[in-house]
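We begin with a single chain expressed as structure tokens, specifically the form predicted alone.
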Amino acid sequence: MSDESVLVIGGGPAGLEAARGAADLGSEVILVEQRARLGGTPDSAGYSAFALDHRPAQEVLEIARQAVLTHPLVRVHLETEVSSFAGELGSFRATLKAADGTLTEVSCGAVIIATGFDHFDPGRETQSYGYYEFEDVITLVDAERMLQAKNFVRPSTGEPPKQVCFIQCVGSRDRRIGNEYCSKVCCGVATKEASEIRELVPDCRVFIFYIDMRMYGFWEDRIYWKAQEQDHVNFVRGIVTEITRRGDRLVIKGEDTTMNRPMEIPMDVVVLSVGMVPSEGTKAVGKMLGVAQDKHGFIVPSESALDTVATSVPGIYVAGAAAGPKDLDDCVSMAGSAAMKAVAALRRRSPVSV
């Protein structure tokens, strides 16, 4: 690889199209992966589908994959890591460091980060909501899973539940934790769970306890009234402060904010609605990489409105969740601009013929 080349730090859905535009553009491509396998935390959390379309979420980054992998110009390190860097635009140095202890050393003229986000550990400070202590309080990611395998039950009895709640803004818009911002997806992949799993379980009452529904763009057209009108789920908003167990059955205790009544409800699930905090593999790259970070991590892109993927440092670039927040669309689009610009980048230094 020359210093012509693009290094892509991450192969999620953002570090996936950004290798392939760059590629299309006729660069040759980087592309290092942490984990074993491409596709990021939708693939290794086992999502199910992906809101908006519903498109299975294996189909969809399998794609994806396929069009990586067979590339001519994109090579692959799975199971890598960058473990030094140091250059400037169009010289850029990167040690590689594979699972093995292999170091391989690599050229770029520009780099894309990719590193994407984790879902937040609601037992790390939320213990009024007992995700270590009951079984039956589980995740967004965990209910993904089970309606991948097109088995949605409780975790405690296998037995299909009669009622299920959804709890939002857990690990988001929470000052007490640090974590002010919104995660800005939450809200549709929740209502797209809640009708899955109506769909699933059509004897299940679900719930959704919300601050605010916050459904943007189309999401608000083709989820969220489906989910009421069609799928019957109930929205409640709410506040809720506890839960405990009565019997063999959970218990949710807080307040209906509508009615501004107290609420006590039994229910078989509670699913606990995490946001996303910053990657451990986007804090470190971005400090490695000597890039802006904002107080929570994720990388800072520029402040101009029209350029949304430059970083602090010229000739590095992010994409998708790495930046914040971000559903597969942001991603897509910032990888696709991300890629543009890095290639450009490198070619007003040394123009090409066409």
Contents of the next structure:
Protein chains: 2
Amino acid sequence: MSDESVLVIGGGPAGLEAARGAADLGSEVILVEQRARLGGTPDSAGYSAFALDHRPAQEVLEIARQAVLTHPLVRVHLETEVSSFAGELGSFRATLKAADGTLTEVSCGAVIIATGFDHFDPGRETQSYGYYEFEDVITLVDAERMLQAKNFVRPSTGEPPKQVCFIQCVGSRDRRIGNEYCSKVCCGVATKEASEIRELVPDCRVFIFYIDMRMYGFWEDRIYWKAQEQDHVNFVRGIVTEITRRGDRLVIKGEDTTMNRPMEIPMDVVVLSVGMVPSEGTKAVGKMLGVAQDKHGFIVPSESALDTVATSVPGIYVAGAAAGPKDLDDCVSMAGSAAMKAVAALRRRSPVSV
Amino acid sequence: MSDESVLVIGGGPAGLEAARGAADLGSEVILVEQRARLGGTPDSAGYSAFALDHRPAQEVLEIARQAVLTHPLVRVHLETEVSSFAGELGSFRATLKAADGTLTEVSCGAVIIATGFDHFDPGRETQSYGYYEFEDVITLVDAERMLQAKNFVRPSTGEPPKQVCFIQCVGSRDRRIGNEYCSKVCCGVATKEASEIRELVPDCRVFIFYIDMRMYGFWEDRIYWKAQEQDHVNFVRGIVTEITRRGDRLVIKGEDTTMNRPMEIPMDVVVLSVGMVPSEGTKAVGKMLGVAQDKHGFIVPSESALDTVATSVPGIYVAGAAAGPKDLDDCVSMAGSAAMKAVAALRRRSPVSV
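Show the other one: the form predicted together with a further copy of the same chain, since we just had the form predicted alone.
Following is the full complex, with the preceding chain placed first.
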């Protein structure tokens, strides 16, 4: 493997697109994924459908997976992590450690970090919502899994729910826990899930309690308006301060800030719209590769106005949610841009190949 | 010029990045811009600073401009439009028409459309805000020009204002006028401008009337929190239904939907946060090149979940706000991705060059 090869760390949507892109430009690509299968968090968390176009997630991921797995220039290492790293643009060296302990030394000219995010753990400092206390308090991810299986039920009874609500901004926009940022996608994902619940369980009432509905661009008409007008999801600008149990049902308490009145509503299922935090892989890889990270562990682009993918280290690029909260379009666009920049940087160094 | 060259239409942030990217990958690039200078709408509209990092817009644009103007593989045609177009991936032919009427025939293998957006015309069907009636009713763009000049005044008197407000969603999220989509950037731009006004005119009170503050991702803490806490901008969730004049001041009337009460507040300057519509160039170029467009004229990506830049015609890509409301990061990432895909598509056709 020559030093014109590109090492892509992470095999989610961003890593798959970055690997395919660099390989399509003629570079050899080493793709490293710690899980046993390509697809990243949308795969491992069991996503049902992607927000904007409502396409089944597995259908989309399978296209991206196959493009990489069948590409003659991409070598995929599953269940593998980067265990050491050194060098500079044009001559990096990495040690890959497989699940069975086998170590492989590889050299590469450039690196694309696509190590993604984790969902915020709702047990962390937000005990008022009782995620670990009440079986019927779930997260966006738990809901997504049930929706993928086309079987949305009350976990405690296995019965279809009559009343469901989403609580937005769990782990986001919250100075108390140190996550001041907005996680960008939760409004869209919750609204998409709310529509899916209404389609699966037509007599279930669905509420979304929010601060601002951040349905930017075409999410507004394609997801938000659809949910309101076609699926009759109830959007309530309000704050839920407490979840308790009364009999066998949950009760949410809080304030409807549009009507300026306290509310207390029984619910069968409460879905916590958990935000994005950097994955353990993002935190560890960023540190090992020596790129600038913010206080959370997200990788900081070096020059945000003109370049969304360069890190603080020449030859190392970042794509997707490793750089902060991103939607799928962000991940795919950044990955394409990172592939372009990585290959261009290597060809500038050896002009015979351009 | 061989058929491995790439034609980039539009010299704004997306077109500049696409041109530089394709050229950095070794392709010859023909960059066509109808204005007399590169930089696009942020240049011609006189933007002051970009939203997320508050860097002066001209400083950022000049770096992008120089990267293209000094690149040996990029040929720039200013004051030029595409007047005819034919062919297919690998062998497109275009006629370029310069301002003096000179016609030039060029061939190219792939095309990147980066023809951008226009600001919504607030005279169009929103007469209640009186943009063409009251001198002190201005738009985000008019405000940006004054902020670039570091001289924010009441247009009617030339004096610093004591009370200024922004009205969000003018031309966006509005079924009445057919623009159901959200324009994505206006919340961030208005909030950035509000902070800049507070810095220039410290005793001026600044209000932002909004439906939802769509400060996604890091805009939340870096722009929104800064405006609230450091610059003391007043955010009011409310609807302004009418602007009238009383004496020499404007009066806005409407409803504060958080406090559930009518409001009537005198203002020295009212800034309309006008949204994005496709530029005339986007509408015309999309039609001439035969790519799918939505009812507004925005160019529709062919497969949104996996590819943000492919159009309905193989070999023709789109980057930036020609494809819908986009922020600067979107434009730059899409442009990099489009450059990668255009060059990769051409090299797949002639494998000797990879």
